[in-house]
Each structure stands twice: as C-alpha cells, then as structure tokens.
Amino acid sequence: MLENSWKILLISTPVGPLGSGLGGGVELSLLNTAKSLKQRGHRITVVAPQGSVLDGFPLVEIPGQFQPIAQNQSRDALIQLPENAVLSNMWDYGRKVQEDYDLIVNFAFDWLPFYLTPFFTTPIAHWVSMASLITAIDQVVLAVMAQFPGTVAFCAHNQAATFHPEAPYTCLFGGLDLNRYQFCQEPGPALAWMGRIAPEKGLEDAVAVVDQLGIPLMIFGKIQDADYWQDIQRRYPDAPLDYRGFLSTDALQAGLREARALLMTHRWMEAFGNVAIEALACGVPVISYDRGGPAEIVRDGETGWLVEPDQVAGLVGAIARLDEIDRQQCRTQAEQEYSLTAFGDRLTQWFRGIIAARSDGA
C-alpha cells in the first residue's frame, strides 16, 4: 500500500469539543497530527463530540454526554461511562466505519478505546496523552501493548516510564505550525503562564514570583477550576497578574511572543507540554520545574532553565538569569525538533510500522 494512500480516521478526547480548551494539550495535538499528515497526501477525517470546531477536515460530530477528566479521579477509580456517553457512541461510529479506513487514531486517556482494540479489524494506534494516573487504565494500556506490539506512543520518555512498560513503545513529542508564531528578538517586562487555569498546573507558584519580584505576568489559559483561580487572587491581592482569557493561536502567539519568558510550574507529571514548544516558537525561553515531558524539552541553559519541582527560589533565580539565554536558539530548536515536518516524520515511521503489521499478519 503505498503511503500516499492511507485513510485515517482520527477520534478525539471526550471530555468536551474540539476548540473548547477542555481537551488541553490534546487538543492541539489532534490538530497538528491532522495538518502534518494532509501535508503528505493523507485522507484524513476526525470524529470529536458535537460542538467542535475544526477548520480544513472533515468532522464527524457525536453527541453525548462529556466523560468525567482523568486528573480528578482517585488511582483506584472505577471505569465509569456516564448515559449515552459521547465515548462509547464515538467509538460505535469508529466501528461501523472502520473498513473505510486504514488505520484509526485514539486521542481518549480512556479505558474503553483500549478495551475495544482486540475487537476491531483495522489497527488502532493510541497515543497515550497523560502519565499514569488510575490502575485500571494502566493495565489495559500495558496489555494492549504486549497483544498490539508498536501501537501504543507517548509523549516523552518521563511520561512513558511512569507505566513501565515493558512492550516497545514510540515518543511523538508533538510538533506545530511553525508559520502560525512569529519570532520576537526583543521582548517586553513581562512573564507568561499557560495552560488549564486547575490545581495540577501549579499556577499559584508562578503568582508567587511574580508578586515577589514585581513582574507582571500574563496568564493565558481556560479557567478549569473557578474556585482555585479565585484562591489564588484572595492569596495574592496585589500579585500584578494579567488574565488575557483562553484565546486562538493567533491571538495568543500575538502576546506571548512579547514574554521574557514562559513559567512552567506543574505540580504534576506533565506528559509533555504543548505551551513549551508554543513558547519556544516565538523565541521564548522556558523556565520550567524540572520534571515530565517538559524536562525533555528544555535545553537548559541554552534555551531555557531547568530547576527543582515545587521550589519557587528556583524561577526567581533562573529569571534573574535570562539574559544568559539566546532567543533566537530557541526559535532553532522548535524549527529542528517540532516542525510539522519533524513531526510528520515520527507519525509516519509509527503508523508505517502498525500498517505493515497488520497487512502481514492478515
């Protein structure tokens, strides 16, 4: 089959539409895995729930009811399904469909997408979106990879370790449309935060700084938790922060490329970190904890700062620091490692290697 020929079928998270900021990272992620493979000639359609917005593919929209977020659940949750669940009707599509494609993509940190996959005859390649998080789903995804050997990728190699897999596995480490970002050579006073406005994001580390240094910081994001971000405006009263809201690409390059620099303050284990290379495209060095994907990102020193989790000392001392960091070599390393050409390299070595496996073994 020659490669130009592949149909794809892509079906995404269900915890709310594309565009929505619900998804986080995953969102973009979907979009960019779509561009970097039409750019080489594949038929690509994309399955989301109803309400999504998804300019230049065809979208399939679902309806049902949102699944609950993986990262307020406890290890030992139960898999649950809410009624009439957008997962399991997205999916049901993606089986009665399937035969018109060649391969299928899983964009769901979901127990039931891996469940199904023995049951489907096309492939299904999963591209695990968070690090380990409830047993369950670590068990189905550990057994998918032993049954479906080279179908299952993560974002970095951090976020992979966290299951301890024993199957061989891919790192895609995502890529952009470099054209969407315009370098910036001379920034403006303040910091940049990005991401989902919730506990987990560490916001209140980067307010803290802020509000120890006198540096305003532009804060751009979804606000996922309201009672966490009105904490943390009760707790930091004169912090100077601006909240610019959760914006388009275009709207958010526009101001984050005037950023000294990207604080990225996650007290979880970040699988990857869009923002990151978002922020390296416009030539913005990244001051981040020093743990998950984001420590496979960061040249430290070079095109940004590594420093111990959790330690707002850190970022002080790594801001005080920035003038040590070229911004034009963090424009180069998001040219090298997250074009969509780079990208659409990693996609299409792994979904070559499950396409053949599959044709063989048929």
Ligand code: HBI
The other form holds:
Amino acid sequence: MLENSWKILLISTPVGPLGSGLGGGVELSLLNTAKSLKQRGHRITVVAPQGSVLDGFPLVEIPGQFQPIAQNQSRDALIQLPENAVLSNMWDYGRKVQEDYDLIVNFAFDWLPFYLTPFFTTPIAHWVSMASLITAIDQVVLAVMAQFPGTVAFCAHNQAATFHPEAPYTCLFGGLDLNRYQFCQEPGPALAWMGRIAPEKGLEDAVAVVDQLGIPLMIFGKIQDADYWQDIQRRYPDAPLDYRGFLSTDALQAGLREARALLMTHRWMEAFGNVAIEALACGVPVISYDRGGPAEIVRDGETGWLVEPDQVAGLVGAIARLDEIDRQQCRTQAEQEYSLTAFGDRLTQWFRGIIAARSDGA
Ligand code: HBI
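Now show the form predicted in complex with the named molecule, given that the preceding structure was the form predicted on its own.
After this comes the whole thing, all chains and molecules, with the earlier chain placed first.
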C-alpha cells in the first residue's frame, strides 16, 4: 500500500551537532531514517544543534547549550536543563512549525520531548536510543506509551525489556545505505573495534585480547573519554593498536572491510549496535558479547560468534573459529535485514499506525 507523501520533521539528539560523533549511533540512524523515507517519496526536514552537517536534507540549525549525556548520570539523577538549552530551543522550534508536518520524530534520550507530547497537536514518534538509565526518563517513556499507544519505538528487544514495557512497542533495529559499503572476501590480518571510546564500550577487553594474541587491532571512533583512552594505552604499552580516528562512512568502511572480524565488547546494554551491521555490510563477521542489541543481530556460528559477556577468553575462542564463518553470509544478512528498504518498511509501518490513530482523533 502506497501511503501518500508525508511531511516529517526529525528532531535530533541534543548532545552535539550531527557529524561530530558525540551523538554516537543516533547520527547514523537519523541519516538513514531520512534516506529511507526520502527514497519512498516522503519529505524530510531535520532539526539539529548549530554546527550540524547533513548532506542532502533541509537542515534547521538551532543554537544553545548541549545536553549533559545521560549515560554519565546516576539512576536517580534529577532532570536537568542547562541555560539556553539546545534541547528546549529545538522543541520550541518544533512546536512553532508543527502544523506544517504530518509527524515529528524524536531522537533525543531526554525527558523533555516525552513530557511535551500531550501539548503538541502533531503526533510525535519517539525513537528510544538507549537502554534504561535514569528512572525519571523511564517513567516519562512509560507514561507516553500508555497515553499514546504505538508512538514509542526501541532499537531491539533486549533494550526494550529494560523499561519493563506494559504495552506493545515497535523495534526498528537499524538500516544502512548498503551502496556505501563494499564487500571484502579476502581480509588482512587485523581485527577491528568501532565506537565511541568511553568506558561503557569496553575497549579494554578488545585490547587485552590483541595484546595476548599479537593480532593488530584497528580502532575506529571518537575519543569521548580521553582519560579512559590514555589509561588503556598505559596498561597495554605493547598492544598492536592502530587508531584510525573518527572517520566518514566512506573512509571508515575502506578500513573496516579489511578486518578479519569486528570485536564488540560493550559493558552496558548496547541498545542496537550500528557498528555490527556496518561490519556485516562489508562481509566482516562480528564477535560480540552475548548482551543487548548485538545479541539480536549476530547469527551465532553463521555471521559471527556470541560469547560470554566480559570474558576475554571467550573472545579468544571465537577468534580461533573465524574460518568457520562465510563472509558472503554476513553481507547477505545485511541485505536481507538492514537495507534502506527493509529499514524503511519497519519505519513506515510504525508511522502509518501513529498517523492513522491521530487522524481518527484517537
Ligand atoms: N544523552 N542526554 C542525552 N540525550 C541523548 O539524546 C543522548 C545521550 N547520550 C548518548 C546519545 N544520546 C547517543 O549517543 C546514543 O543514544 C547512541
């Protein structure tokens, strides 16, 4: 069924400008949401903090102070709003222009957009981008799920479960422009690790493994916690590390595709794992802790290996079995489950329900 062309406003995360890497996976998710919807004839406008870069879409840049990142706060943290917050400035803009849109999509993992939902006339679709972290945010997410059924989506089931949802919800997983990722049949000797370099991502376990095995490790990602990065290098001065930096997708995949495998060593309940589907898109098997979104992405023994969380020995065992994985199967899984078309199907199914409910005056 072809829905008519929707006008959709995407309001980004307030923790940093698009293109800075501070928004982590949300940056890629927002870009691929816009691409997959545009591919279907919908009209997209993006609202994001000043300094954002986003090729190919109308971008409204909003000034203001970035929001403190939620993962550094305690579970009983109070709700914060810095002075001249870009978060409230973005949503003030959204309120002013809402009549021009059929739907607004919220990408912020913050209390305010959820709290504002009943005060908006245009429906808001909320994409929850992390697992439960702060009780005050959990409560407002569950309140919106109860009052506006069907409007809240998660990345994956393990993440959604951390909120103890009482109502049905959508899982979006993720999607990529697969044309930007080139399959590689014959890798080099190195392994790869990708992500924000911060404690919750567990880089030290990947470094411990390559230090033990003497296998080079390519590291891609933004150094978000410099002390954490320095500490790892001090603890493993001889580890064969090859830090590649925070790269554009084109430069990233040119290096990633050469990897024998991607190691995912996340400490926290990784909501999804965009880096896992980027690896699969290049034919790179994923060796991951059996935890969170990656555990729902990797087909154990077929497109990678799932190992006991926080056990370096498990990673070593999986690396020894990499030859059992067919790299073409990895690319095929990405094409079947994470193409812009497959992702767009999940998005438009989610949106159709919200727009229909609101137009029924629900
Ligand atoms: N913290 N307060 C806050 N708001 C966000 O939107 C947010 C965050 N921390 C991390 C983050 N978003 C993204 O990097 C992850 O959701 C992927």
